[in-house]
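Encoded as structure tokens, the following chain is the form predicted alone, with no partner shown.
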Amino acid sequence: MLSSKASSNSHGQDSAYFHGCQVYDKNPFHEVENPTGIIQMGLAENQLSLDLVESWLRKNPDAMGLEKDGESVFRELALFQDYHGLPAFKNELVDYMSKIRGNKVKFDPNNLVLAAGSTSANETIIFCLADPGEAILLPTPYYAGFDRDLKWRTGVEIVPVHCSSSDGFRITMFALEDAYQRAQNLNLNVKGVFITNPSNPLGTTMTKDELNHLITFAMDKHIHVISDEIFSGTVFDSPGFISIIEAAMDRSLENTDIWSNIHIVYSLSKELGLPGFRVGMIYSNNEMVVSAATKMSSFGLVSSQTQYLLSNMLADKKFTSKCMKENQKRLKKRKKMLVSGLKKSGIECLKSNAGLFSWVDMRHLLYSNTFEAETKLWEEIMCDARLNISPGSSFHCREPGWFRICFANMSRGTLQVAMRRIKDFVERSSSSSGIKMSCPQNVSSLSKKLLSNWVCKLSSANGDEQER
């Protein structure tokens, strides 16, 4: 017998986003070896700007080989290290989340508490925050991992703040309103809202508003407000990137109980492309968080050798400078790329100035208004155009039609190959003859699945939103 967390079936991985990935791990494209296989469009990793970190690398080989000044501190970084980190990483990490917010925002590195990637990090804060049975609010549409990470092992439920197209899903002070009284209806304790800024799957950046909205809701409803700016270093178009913090300070509100509710999660994922590095933290000016946050990363700590390679990295003012300022150049160029693909295809996005990804439009080739239409599409993209994207369901939009493509993670070349593959597909679609599909029988039958598990929690938390 196992333990009920072990047998149930509540990690949040019965989605297409996760489902999609893994059918593509069985037939990945290669340009020379598998250019028939599929395109990996669903995963936000940024692979465009890895070549500056390399040259830095090659530049620097006293970092990467465990020396300072010649010598070796490889004993020094191998023995013992307590969960507070190194002082120095630390250090180097709060100077460069102040450049990324224009030193608009300054940090104390005593009140950072690092993870071992943002997964950890966001799971601890909530860990601090709520119990079991109590609720955080989430503006949708959201990541799909959260459902994994928020909610499986802390036992917090998660109740979603529902966001509208027509407004090109801004948060909305009804929309926190209605999600809250939602909560207090099923009995749920609501212990705080928790925000991506700027958003994954919208590559947008919160508004002066929105976040003025959050903290207002915040205050009034004695909450916290968790923000996970990890693509905040990924804004590659106006209008810039506000944090939370700043937002506060604006307000002038640093001695008032609200400074002590405000909690960033952030990580060297995203515009560094460091996902492998495993490096995260959380952020909190209340002294009771940040010590039991710094007691619980020691189940999810970030090696000493890592943490020393990267303080070197980040201390290199020149390369950070041209490292950030070239990558945003890259990604800007790339989703619009995309975008501009896109278009010829029939195909709109949602306007957008940051991230990995675009929010794509794709209800017109809907057969039908519902999320049966939508997994129909996705495995006929999957299918036939064999490229992996991830449908709206996945990230709980309550408006079918609804994709997340990814831009950065590929090569020029490649993201051409898919341009060209959408835009066969969607003639295809709209010819009279129709697609045929010749799709592999796991993909068929996840249909079927994920229809049954996945759209139908999204239906049932919808109530009877699912066609409109």
Given for the second form:
Amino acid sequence: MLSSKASSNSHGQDSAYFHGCQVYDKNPFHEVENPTGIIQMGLAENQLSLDLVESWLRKNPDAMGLEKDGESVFRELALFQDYHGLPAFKNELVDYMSKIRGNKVKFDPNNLVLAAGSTSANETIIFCLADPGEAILLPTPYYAGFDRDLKWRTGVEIVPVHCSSSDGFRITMFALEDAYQRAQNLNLNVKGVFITNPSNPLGTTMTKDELNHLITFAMDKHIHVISDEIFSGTVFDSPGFISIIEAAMDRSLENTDIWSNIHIVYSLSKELGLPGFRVGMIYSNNEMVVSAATKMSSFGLVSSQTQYLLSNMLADKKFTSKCMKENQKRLKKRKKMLVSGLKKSGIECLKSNAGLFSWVDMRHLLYSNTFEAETKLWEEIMCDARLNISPGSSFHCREPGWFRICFANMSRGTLQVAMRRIKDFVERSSSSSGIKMSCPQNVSSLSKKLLSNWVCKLSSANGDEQER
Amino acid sequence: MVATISKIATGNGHGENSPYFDGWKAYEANPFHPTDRPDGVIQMGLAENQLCFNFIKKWLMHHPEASLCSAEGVDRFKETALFQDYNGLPEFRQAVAKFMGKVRGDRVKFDPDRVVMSGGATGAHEMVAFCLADPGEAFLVPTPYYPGFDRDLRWRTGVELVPVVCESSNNFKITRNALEAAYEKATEANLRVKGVLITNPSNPLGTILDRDTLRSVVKFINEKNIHLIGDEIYAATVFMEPEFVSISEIIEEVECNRDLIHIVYSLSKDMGFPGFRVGIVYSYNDAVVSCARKMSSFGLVSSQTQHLIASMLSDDDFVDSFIVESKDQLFKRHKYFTWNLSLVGIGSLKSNAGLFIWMDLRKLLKEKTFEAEMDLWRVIINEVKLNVSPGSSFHCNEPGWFRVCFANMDDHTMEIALLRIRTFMLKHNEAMVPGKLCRRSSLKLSFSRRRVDDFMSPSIMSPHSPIPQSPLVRART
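Moving from the form predicted alone, what structure would you give for the form predicted in complex with the partner chain?
Let's see the whole complex now, leading with the same chain.
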């Protein structure tokens, strides 16, 4: 009766990543009102610098009040639905994007297409580049939402590029070639490779070498490179961030074909902490892609009210500089707090310099080197330690035992509580009494279901994580 | 080599390469402005509602917290900025559900938990198509219909549209025969029909579906066990009797499988807020609500806008007065416009809703062909300098009809448009055989072809747009 998209679970939201959030929603931690509730550490939000944005707003009421020089611009904005976007907004966005890249790259506002969040931007770029049944290579571990954003309605396949801890999860040429070969074996036409840089969930920026491998690979195979750079504003430590475009420029590839095969996705949801405003974008030097994506953006334009507010905010260069600097400082500090807190519990993190999370190594806490054990551990941490963290399997990590833990979406006090709970949990786990907890029925049955889904996926198609 | 891109991206499914560009190009090249370009082309191809902005502005001035810019408002900024839950702000859903009820005279109640957000009605339509049909399946759509449906329902979804042909002989009513004929045609073409899409009030007709027709359509879809999508985005633009009847009311009256019923709504027309991208899918089918919610991630309404709308639509006094004021303004404008047209011998389909009229210029065609319709239309862009939309772009089966918008301009611009028409008709009548003033004869009104919806032309300017680098106003038809 309904479409197959509606009747199946190809929306990809039956993963622990999403279900964890649902369990959290039923018993959310609150310092005062619910101090024993579950602490949300599964949401990559940045709440650390919103006070700066708030104070800007207090000093600039016009921008929110839809006024310009005392005159209401309400009518003009209410009517403005041009899918090219508010020119002032796009001009500010390209300046801002350039600033984040140390002004080493200049962007043209005519090559920028707005979308309703990076969720919409990612789906749109795939609609533009690949037909149903074609494939995109995607390094693991990758953001759980990509199963929905890149595959669900587009009908495009994802072929994972296996990255392993022995390489620090770096993307190697071997891994790329291997993935490409697997795609060929499955008769899938590969249209591009999709990277997230800085990486979610790893929190690392790609090295020059990695970027060069990628570009060489894409040139060799005549495929696209899509670089999701939505965390580019969250780089708080060295090494600095290198955008794919910068890497291409360093090789003087501007007048070659690959220049038209490189596309960037960006959003204001992460470093500015404005996910609710739904501001995403695609940047491409490929005219046809820009043209098609612009038309498609009709399905998810950015509210003119929001475009107006943010064009004013980004136009205040003093503010954006201050915000960037302060944000980096706070993220660095907060990450350090998480890492040292975990270290006290005997837990190590992957060395990272960006993002709103750490990629945490809990392999030693597994009762066996299996995803079953990982799911059990996730369940225990949810029910006993009362922390919602995201298991690596939901990011399609090949090795059990890794977890993504977010640190920027809570107060310092809450993070301290979380660290204490982890410490207690680890102590209890290693003591003879072990973990005594009764998980709510929905969590245990859920984890069984998730495990069976995951195991099925692992065993399908020549033992690869090829999934639909 | 440059890697290939998708078929969707390279094809014409976006619908913007249709031949009906001349009018828009002419407008863009020379847009009317009362002082800067008094001889420019007047835009009458844009179904926007600009008649109540002053009314709304007054409310905004008295409610700064709605824009999050008062001291109290800014305190809510953080939670609003972070809010990306695809369920939407509860107060937003409640306010929208209440508003939808009020627009239907509170004859039905809408459940806030069935309100799903989308990126404007454009996003809503695509989302519904994705939920209900697979690539290669089809929806039946009565003609004439909004050209944007060709893109919204088909482009990225791969779904087909099969027209249900409606005739002027019975004022374009949707008959059971027409529905059956379309269904059969689809079946013969090996297309599996998944549903019927009706627009009520109709774009481009400006009429509402009467109770009997609605019942007949509901009966039809029930018998065939297919979906009914009711695009009711013009619901609050009904400015005159007969009263609007929503399918939400019909299903209370007739036996019906509610899992088949879905409504698309938006604030772009009723309130005049196309820029805020507030689209809604309201479904009586739980599985569709669940699926649509997940899909709404691709086009959520900005939380900043949700907050504004929630504040505005929760104010019962404002909403009640707005609905009355809006109807009043539309009624006046419609009456004035149609009466002046009739004075020069131009008739239109009797209508009581919408932001446009369906103008009847059949008698002016040199011959009963669509080529003649296009000729008629092309000439006028350059002579009468009006951009209106020819019926063929709405898939009308009969040449000679044109949609003309009247609510997207101020009084002054309306006067100028009417003056141009009058002048043209006088000139035309002088050239005719003396004493023979045919009512709708050879008016060489070539109305600029209506471009399919969101046409990007970056130079489209709203006549009174004070923002520097005037934003390009691009609207749904």
